[in-house]
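The chain below stands alone and is given as structure tokens, in the form predicted alone.
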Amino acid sequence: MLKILRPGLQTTIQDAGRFGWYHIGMPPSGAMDQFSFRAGNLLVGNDQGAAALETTFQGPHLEAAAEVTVAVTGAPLELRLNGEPAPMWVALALRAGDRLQCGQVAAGVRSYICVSGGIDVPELLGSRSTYLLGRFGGVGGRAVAAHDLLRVGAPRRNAAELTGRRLDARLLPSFPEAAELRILMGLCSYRLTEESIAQFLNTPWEVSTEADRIGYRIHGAGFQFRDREPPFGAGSDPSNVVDVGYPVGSIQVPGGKEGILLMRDAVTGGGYATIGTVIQCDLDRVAQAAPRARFRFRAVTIQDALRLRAQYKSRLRAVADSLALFDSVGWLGQ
């Protein structure tokens, strides 16, 4: 069991996500940076999708009520164990009474505290993830709070086997202030002029202060629409269409003044034109983008997207392989 001493800025329980309920308006939620989350779970011997703590800008202070193994991954932050500096991306053994302190991030936005056995809260619609907007999942649908006691599931491996496990440094992600995002154009990019599409793809966009698990407002050159007679069922705003589904990663253009990049807690459909969808494996970059971070978009084909998704899965397999190698021989120099 883990006791929350200080909750951090916004710390929630998330797993891989809640799937199969889009048709009733339930978004997937789940970890925003899936690579950091999944790698953390592999470090502590869990299935990749086990529930963990996702932190935002500033992490929590925790106390272990019993022996447990943890790994902190994602955005780099100051990490201390019983007041002493501790490394991220390494499996750490905590004994009863040990305290883990997570400070402010030095880059990026979100970090993950993965626990051997996973955080054990009830599953709702097949997931333990917290959906804050719907007050659903996790701990009563809210962020964790001081004095919360979080149950931990039974670990699959003992602490002695896990302690000290770390990733090959070549597999660790970076957290740049500017990122390229690859995008599949559509469903409603036909509403934009050719010049506007070219401008969208060839100029930088900046993340505003309105950026959270629901979506990221991005500011840039704006958008110009083709003239048309609004179809029956669409509003008068030039960005209105008859309702469409909103994939995670899709970009709305309400009023043509800005874009809204929809994330894992966003609504699942509506009447704004969506001009494209950022491919799944680049959403980790979005999850770690702080206000004033910059994006550039590059259009790709569906074949490109499938190839890049396969590469992403291969990278996670490389994480598992590197840990198996560590278990066998350790790293040179240790």
Second form
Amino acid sequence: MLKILRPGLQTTIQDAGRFGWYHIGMPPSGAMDQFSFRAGNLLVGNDQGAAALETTFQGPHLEAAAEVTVAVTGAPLELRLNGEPAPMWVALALRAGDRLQCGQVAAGVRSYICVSGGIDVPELLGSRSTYLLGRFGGVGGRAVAAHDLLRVGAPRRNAAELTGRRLDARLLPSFPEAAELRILMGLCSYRLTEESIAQFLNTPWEVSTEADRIGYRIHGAGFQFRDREPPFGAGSDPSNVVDVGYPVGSIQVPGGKEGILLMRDAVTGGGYATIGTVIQCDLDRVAQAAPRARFRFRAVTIQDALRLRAQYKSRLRAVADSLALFDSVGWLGQ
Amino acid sequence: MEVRYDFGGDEYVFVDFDIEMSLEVNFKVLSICQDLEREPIPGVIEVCPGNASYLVHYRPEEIEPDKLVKELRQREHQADRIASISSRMVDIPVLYDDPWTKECARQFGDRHQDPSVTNLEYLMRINGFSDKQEFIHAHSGRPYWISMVGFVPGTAWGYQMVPRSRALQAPKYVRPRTDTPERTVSHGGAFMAIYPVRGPGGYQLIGMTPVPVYEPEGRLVDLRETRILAKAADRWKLRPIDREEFDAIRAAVEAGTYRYRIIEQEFRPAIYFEDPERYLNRLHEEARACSKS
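Given the form predicted alone, state the structure of the form predicted together with the partner chain.
Now the full complex is given, and it begins with the chain already shown.
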């Protein structure tokens, strides 16, 4: 069991996600930065998708009620174990009564506290992820609060085997202030003029203060629409279309003033024109972008997207391989 | 119009049938989606119907994007042979002109086209009604075809099964409200929608249903599987009720004993278009006979 002493700004239980229910309006939820989350689980000997805590800007203070192995990954923050500085991206052994204190992030937004055995809350529709807007999953559909007691599943491997496992520095992700996002243009981009599409791809966009698990509002040059007679059922605004499904990662342009990039707690459909979809692996970068961070978009083809997706998966495989190597021989040269 | 296939990033295919809303197109979308549910394409996680389009979520490791599009095109060409759609008739009791939504409309009057009248009176006026009962009769007479489900869990777009010339229409609020009571029955564009949870919104507020359309706790037996009431291709029949019945149903919902009146039927678009009124009456009678037996 883990006892929450201080919850942090917004700490939720997340796993790989809840898939197959988008058609009833239920978004996948799940960890926003999947690489950091999955690497954290591998560090503590879990399946990649085991439930963990996702923090936002300011992490929680926890107390271990029994022996448990944890690893903190994702956005760099000040981490202390019983008051002493402790490293991120390393499996740490906690004994009963030990306190883990997460401070504020120095860069990025979201960190992950992965525990050996995973956090054990009931699975709802196949996932333990918290969907805040729908009050669903996690701990009663809400963020964790002070005095919550979180159950931990049975660890696969014992603490002695896991303690000290660390991520190879070459595999650590970075958390820059500006990110390039690869996007497949399309969906309802026919609503925009060609000049507007070119402008979208050639100018920087800034993350607004309205950026959360549902979506990121981005500000920049704005959008210009093609003239038309509104089709029946679409609505009179030039950005309106007859309601469509919105992919996770898609960008919609309500009113033409700003863009909304939908994330893992997405609204699943609606009547605003969508203009393209950011490739899934780049959503990790979006997850770590704070208000005022800058994005640039680069149009790619489906073949490019598949190649980048394969590269992303091979980086995760490299994490697993490097840990297997560490288990057998320890870090070479350390 | 030519059906358009487009990639939504590396995990979605967007299939767009038309830029206009019509029952003809939506029937086609839903019959293809139901076909894909009955005989899934390996690698497809799920299919999400839209009003005149659908979205496929898939794993590119299991099926190549180009191959998936090819298979979807084949299903499209087979769709004309699909004669029927599984469609549930669902009874939705509604207290029209209720005190709670009137209060909400008063509170957000500064965002409305005409705050001097209630939203229901405003809808009456712009749709050419002078008698409230007549308007309620028109709004609740024909069932609403659930053409799409989504936005947030439980939201459903209901398109009344009447000719376009008789479709009730309403603009959305000038500026969206920041609050709407849960279970509000509303109208916007050519669609009826019930708010699953309390929250922001822009549709016109005309009534309140005592029955939830989303229940995250899963207490009511009919909502236990997915926690939501709506299914694409449902027909929702709104039934005007009085305050006494409203309170009685609320009590049953609170006690966890309420059972929805849902009848499963096969819906045949071809017969519907021959004589919509006659076919809907027939289905209605069959549903009534079913619920009595």
